[in-house]
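Consider the single chain below, provided in structure tokens and representing the form predicted alone.
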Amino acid sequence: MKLSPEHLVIAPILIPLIAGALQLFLDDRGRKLKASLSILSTVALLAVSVLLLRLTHTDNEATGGRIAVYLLGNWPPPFAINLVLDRLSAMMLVLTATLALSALIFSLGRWHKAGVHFHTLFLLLLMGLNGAFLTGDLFNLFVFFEVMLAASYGLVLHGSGLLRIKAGLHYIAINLVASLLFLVGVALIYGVTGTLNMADLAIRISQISEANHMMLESGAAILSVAFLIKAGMWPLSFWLPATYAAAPAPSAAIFAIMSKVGIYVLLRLALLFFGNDPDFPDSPGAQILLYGGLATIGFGTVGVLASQTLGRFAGFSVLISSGTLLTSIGLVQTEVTAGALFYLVSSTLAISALFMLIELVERGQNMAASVLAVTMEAFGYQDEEMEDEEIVGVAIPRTIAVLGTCFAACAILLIGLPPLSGFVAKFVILSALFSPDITSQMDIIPATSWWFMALLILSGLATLIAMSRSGIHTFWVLPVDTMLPRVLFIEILPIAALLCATLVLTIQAGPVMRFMEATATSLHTPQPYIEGVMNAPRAAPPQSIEVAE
């Protein structure tokens, strides 16, 4: 029997599911075996994700790439539980696998030993993420959403600690509310339309009677609130900075993609359901995304300036990233969406690397000891008998130089300075806002475009001030020989790899932007996606074998 390429679509879900289930039968004391299984499965996941990304390139580029549909149970659409692969979902799969491999390698230094079932929870989180990016119906989106959240609860609390438990309990409570809203919204939409298949919903929404419009809009609004909580839009984002700052470094590194799940779903559903509606840019939904995104950028900017620790700074940087993406979605412009997709990849890589880097930078620091050292220096007292601290790993030569270089690279990416990909992403977005093709269709440039540009620049300036302040306090204030952290090569390697990935994005900005433009075009013209799902062929039944009597 010939295996169709569509069968590969389910692999990003099966690989972490099987590997995570197998780990439950292994003794948690055999961490080397568990770590090896996790690394192998994540490498396989990355390889499969790259193959699926290549699969979307097989058709004519003008059509938006290939749409691959996997029908579970071989039921016909829209009754089938289907998985749908297109450019956007394939890009998110590759990004998730890249972050997962980096965070997993980083955790081998010490974090995977800090509690039980770390590898199982990590793999189940990947299963939920990949399923959310691939699913083609709302109910299974809810299922994968819950799998992802259930695993994230354990990862937030991994390693214990009072601050971590407090932030984790807040995180669990907020997301339980979001899950309830998700379920209520799905129920209302199903009650009105009679389907949860996304492509089928895109067809039936335009056919809803006026009497049912209120129920449909209520369901869509409740569903949107659930996704906006996960995306971190102000004022629903109060939980995010504290939770991400308290989470263990490898967990926070993979959580950088979790906030993008809400962004992904909002982008997917908004353009799939209303992409062909010329009045959608002026609709209340688009305006909420636009002004809510602008408010989120402003809130994140203030938070970045007010942050006294690097962990909270990174959490507020996530909000700036989310606000930029939400505003771009609300503008409903193909060119802006293309730049936002480039920004999504660049900012997620940079923030993930920053979360891991913060743990290494702060490893040897003790706030009470720092205050005592400053006091002793002020009184001219020096204690030559220093007690040896517990060594986590072998010191890398020029450790501070390496960490400082990585810190500077993260700063350049998040600020948006040339020459790295953060500058390219913001430049593309601003160029699209004020391009002649767009402004020629309007009498004046909209005020929202000027506000967006101003907030992007101000958020970059705030990030510059905050990271300069943190860098001075971290690398310059105290003598280097008293603050040299002990790190393993296996911990610095994934950080360098993610930063190198942003360098590749910069060097290959032309081909990458062509891919993003084609992806944005396919999102704003959803008809090929709808037809690809609704006309997906069923697999041929196996040929019967005749047995001679």
The other form holds:
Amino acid sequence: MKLSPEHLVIAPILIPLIAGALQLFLDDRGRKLKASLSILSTVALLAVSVLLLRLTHTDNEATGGRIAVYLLGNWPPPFAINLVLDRLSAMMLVLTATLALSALIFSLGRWHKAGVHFHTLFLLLLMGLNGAFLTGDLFNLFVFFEVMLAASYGLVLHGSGLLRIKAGLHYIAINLVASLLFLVGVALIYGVTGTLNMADLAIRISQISEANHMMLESGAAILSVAFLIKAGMWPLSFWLPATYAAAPAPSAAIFAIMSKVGIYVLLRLALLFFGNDPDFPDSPGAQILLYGGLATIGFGTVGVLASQTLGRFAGFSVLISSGTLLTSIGLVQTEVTAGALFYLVSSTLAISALFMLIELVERGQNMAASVLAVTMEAFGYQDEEMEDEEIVGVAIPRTIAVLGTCFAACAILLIGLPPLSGFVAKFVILSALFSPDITSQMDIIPATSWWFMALLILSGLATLIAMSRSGIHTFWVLPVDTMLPRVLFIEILPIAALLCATLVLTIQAGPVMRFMEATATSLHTPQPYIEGVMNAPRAAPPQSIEVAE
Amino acid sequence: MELILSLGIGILVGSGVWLLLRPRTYQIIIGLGLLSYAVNLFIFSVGRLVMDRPPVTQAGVRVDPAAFADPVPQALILTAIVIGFATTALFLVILLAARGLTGTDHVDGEEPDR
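Moving from the form predicted alone, what structure would you give for the form predicted in complex with its partner chain?
Below is the whole assembly, all chains and molecules, this chain first.
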């Protein structure tokens, strides 16, 4: 049997599942073997994802990219389970694999020894993530969501400790409720349309009778609440900073993409189901995304300024990132979506790197001291001893220099300063917002655009203040009794690699942006996606088996 | 039948939400359990309430779909029950760990000041 490239579509789910299951047979004495198995499968995952990306993008670029559909069980399309790969899914797969590889390498330093079954949980989380990006029907989305969440519950608690248990309890309770809402939403949509396949739903939603509209819309709204909890829209986001700050560093690094799963689903489903409706930008759904996103940026900005520890700071930057993306989705404009996709990749890489970096930086520090430092500053209390001492010039240790450079790069990315990709991302969003193509359709520039711009820039400013404040405390004001953090090379390597990835993103901004524009265009014109799924060819039955009739 | 089912779902959701908002972990897990029963019944109800009709059609025979029950919601419930059961069991473990580590069954891990 010849394997066609179509079969690769299921590989991102199978690789981590098989590798994760195999790990259960090894006990912790075989940790080296476990680690190499995980690394191998993640490298394979990255390779497969890049291949899939090339498959969707380079083939006939003009016609909106290739939609690869994998029919499990070989049923004709609207029935049974299928996987759908388009540009957006392929992009998310590559992003997941990149983050996974760096988080995994980081964990080999010390974290994977902190508890049992780290590698299994990590790989199953990847399986859930990849499945959620690939699946073509709503119920499998639920199943993959649960796989992802179940693994994430274990990863939040990895390493144990009081703080993690407390944050984990809230996290799990909230996500269990969100899953129930997910099910209610799916059930309502099924009750109205009689199908769960996303492409089929997109067709049927335009055909349902006026009487059923209310039920459909309430279904879609309840479903969205489940994703908005995941994405962390204000006021559904209070659990997020605490949980992400409590999670061990490699878990938090991969959680950076988990909140983007909510964003991904909203983007995909909103545009697939309602994208053809010309009234959608003015509908309550889009408005909630728009204003909710703005509120989330505002909340994140306040939170960033108020955080006393770096972990919570990073949690609130996740919220700023989510808010920016939600607002961009709520605007429903192709150019803004393209910019948002670029921002998604850039900010996820930066936040993931930041979570790992924070753990390294805080390793040498006394936790209470750093909290105290911020509080003292807030009350205008200066460290008087420092002024009396004659400082001749302290040599900055090499570890601190490397960590400081990475910290500065993360700051530049999150603030959105040139030269790194954070700047490009924010610039693209803002320039799309005020581009003549869009503004010429309306008489005036809408107030929401101004609000969005103001909040986007203000959130950058707040990040700048917060990061310079903690950066100065961490790297320049070294108290005498601070122990230097012991940092292994393999722990700093993934952080540097992620930051280099953003550098590549900046240098290759042209081609990347063209890809994002093509992705955004195919999201806003879902017809090729729908036709691609509904007309997916079935595989021919094997020659040797006679078809019984 | 519709009335009984909707009343049942309503009572389960009401009790579940009330328990979920209580401060003790045990109440939360019972609340989550009740809510998931309610959701399962709700999924069942979207497949239309019918009695004495088989969910499986015969192959190759053209049939009237109205004479059959919708099998999809039943399959969905089955999956939802399994997943709900697994996550509840996991939550129970965390709950016990939190009780052991904090010495209290309050959801915040500490008794509020009275």
